[in-house]
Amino acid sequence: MADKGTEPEIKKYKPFQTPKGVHDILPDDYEYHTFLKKVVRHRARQAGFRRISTPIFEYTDLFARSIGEGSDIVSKEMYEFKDKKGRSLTLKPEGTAGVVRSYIQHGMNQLPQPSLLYYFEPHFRYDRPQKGRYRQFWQFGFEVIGESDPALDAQVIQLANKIHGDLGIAELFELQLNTIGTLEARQKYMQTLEDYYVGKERSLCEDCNSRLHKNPLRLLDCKAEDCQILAQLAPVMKDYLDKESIEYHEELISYLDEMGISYTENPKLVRGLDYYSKTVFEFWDKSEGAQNAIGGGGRYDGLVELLGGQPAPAVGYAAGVERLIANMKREKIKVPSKDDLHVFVAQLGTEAKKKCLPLISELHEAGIKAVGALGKGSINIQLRLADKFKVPYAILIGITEVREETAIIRDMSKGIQETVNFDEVAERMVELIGEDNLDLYTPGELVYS
């Protein structure tokens, strides 16, 4: 208890930090997010894709069945929790399973096929945070469900290529391509692969030892040095493929060649999810390889049936948003900013403040991006704030301007100013800024039935 006459002790709180592996998206980075989202949306609409959004969490069994019990994601990386009724739920670690579940649940197989769907959403994995890898991360993805044709695989790859080009980073990456065959052919190869590795356990890393009898395919893409040496000597999948898979892959390659899309055939590429079949592909950094891959995908013809739907072939692609942005920054690529302000409105006195509020609203409706200092600072303090906002123009309203029903427009770079009638301020600002630079919003016209 504080003594009489002394100030009570004020408790000091320690500021919070984000949990490990997650990060805030600050305004400067959101400009990249916004630009990337617009690029994805534009390319998706061109190709006939429609946007879908699935819940942040799903029943755990959805991912266990689709991704595979033996995958790293299911066994080590999922954020799993129980609700108040004891049901096991999981924050979604990837997008395809949820989209396929939605496709089945809402009877999308009754719509014209294939269904072309895309998403742009956050996902969650308990992974070791490192360059471009977070525990909450954003991905966009494309899913083509309801048709099997290598031309569709080629189109999805081309769509990803176009987006990389729009972002200015296509030349940094090369397409790695492989086929892992049908489920039946792959099962035979996996048994051959398991037999090859048995007896070599001492040379395998801890993760690969746990994968050996669950998903031996994953041993081929391990990054540990000893595991890579063994993988180079392992039986090659192509020698075990069925005729259907080989012909499908050869047709896909012919389409890529026709479109001028370069690729590297990589027989060790398998992807980390159990639902893939036939085509698999990734975009690897030309200098850093798989360590800086920005996205990948492939065909998953058995997944719809596996999740309880009528059999429907499918192919998809997903890319990491944070990784794409990191590579854009690495190339010093600047994105257009729509957040730059046009005008700062400064005022002095209560009556001037009353004039400012409707004026700022009028400027907004005219497409002018404007803010105002509605505190009690002097005009000079407010103008210094305008400098920090880097606005090209400032509008000044003081006691004299209120009395004369005028306003002062100042060109901040030239230091010159003019006085205009108050009811002509918005019109004059449109002239100065230029109609091409306005930020106009026209709501869509509603249709009533």
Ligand code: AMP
Contents of the next structure:
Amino acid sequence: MADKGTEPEIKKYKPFQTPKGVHDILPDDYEYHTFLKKVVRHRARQAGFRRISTPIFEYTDLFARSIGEGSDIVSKEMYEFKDKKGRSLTLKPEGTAGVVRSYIQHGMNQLPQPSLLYYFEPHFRYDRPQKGRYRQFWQFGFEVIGESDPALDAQVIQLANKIHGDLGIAELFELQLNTIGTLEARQKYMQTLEDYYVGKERSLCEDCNSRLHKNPLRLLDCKAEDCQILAQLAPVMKDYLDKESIEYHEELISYLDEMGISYTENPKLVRGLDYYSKTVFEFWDKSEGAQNAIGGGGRYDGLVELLGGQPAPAVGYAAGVERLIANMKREKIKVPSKDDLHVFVAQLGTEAKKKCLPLISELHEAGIKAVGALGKGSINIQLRLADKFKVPYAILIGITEVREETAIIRDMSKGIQETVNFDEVAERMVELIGEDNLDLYTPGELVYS
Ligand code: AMP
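Output the structure of the form predicted together with adenosine monophosphate; the preceding block shows the form predicted on its own.
Below is the entire complex, every chain and molecule, led by the chain shown above.
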């Protein structure tokens, strides 16, 4: 308590920080986000994919059933909570389950098939935060639902490749490819694998011990040294594959060869999610391997039926936005920004300030990106601010200009200035900035770009 006669103490609060594992997307990063989103949208649209957005949360059972109880995601990483009626909900940890739920719920199988859908969304996993691994992260993904053909798998892989190329980082990654066969063949193989590992539990890490009876496939890509030795000697999936899957895979490879897409066959690649069948693939960092994969996908022929729909085969791909951006930055790739301002409007005195607001609005309408110093700083402080904004031009309005109905346009880099009639300022600015550089928004003619 404050003493009588002294000022009451103002409590100083500790500033809040983001919760562990999540981060803000600051304006500088948004330039990358926006660029990436445009690249994805452009490539998606070229190939006939249309955007879909599913809710941030779904019933927990949707993920448990599709991704699988034995997967790391379902067993350890879900943000699960109860709503006020006690229903169990989960923040979406990946995109495919929600898209497939939506495909079924909205009867998309009645539309021309396959349905070509893409998304660009945040996802949530209670992962151990580290470089490139967050608890909220963005993914974009493509899903082709309603048809099975290796040519479709090849096309999805090619789409991913093109996007990596557009971002300037395709050379950093290599495509790892495998087939895990049909569900029946896989179940037979999983049983053999489980039998192989039983009796060797003492050599397995803690994680693998808990996965052994739930998802023995995951033991093959464990990073622990002893587990890797055992995995080397384990029965190989290839020997258990059905003829159909082998032929399917060979056809896929022939398409990839035809398109000049290089790949590494990796018989140990399984992906962590239960719903895959036949084709699985990931893009690995050439220097860091699986640690820094930027994306992955595969075929999931049984998932639509598993979630209650009419059987419909499907293939998809998802990539991590933060990791793609980190790689672009590592490669010092700059993205075009449209945020740069054209002009800063400085004013002196109440009358000048009154003139400023309509002028700034007029500039905006003309497609000129303008901000004004609407605070109380002196003209020098305002001009220093203009320097900080790195604008090519400043407009100055003082008492004289108000009286004479003019404004001064200053070229910031050359340091020269001209006086222009007030009602001709916007027109002159358009000339100086150049029609091609304007940021025009014309409702009615709005281009959906
Ligand atoms: P997955 O389907 O789990 O292989 O995820 C596809 C891609 O999403 C990965 O290759 C990563 O680029 C990205 N990703 C997955 N989990 C995370 C995470 N916790 N933090 C950041 N990116 C992630």
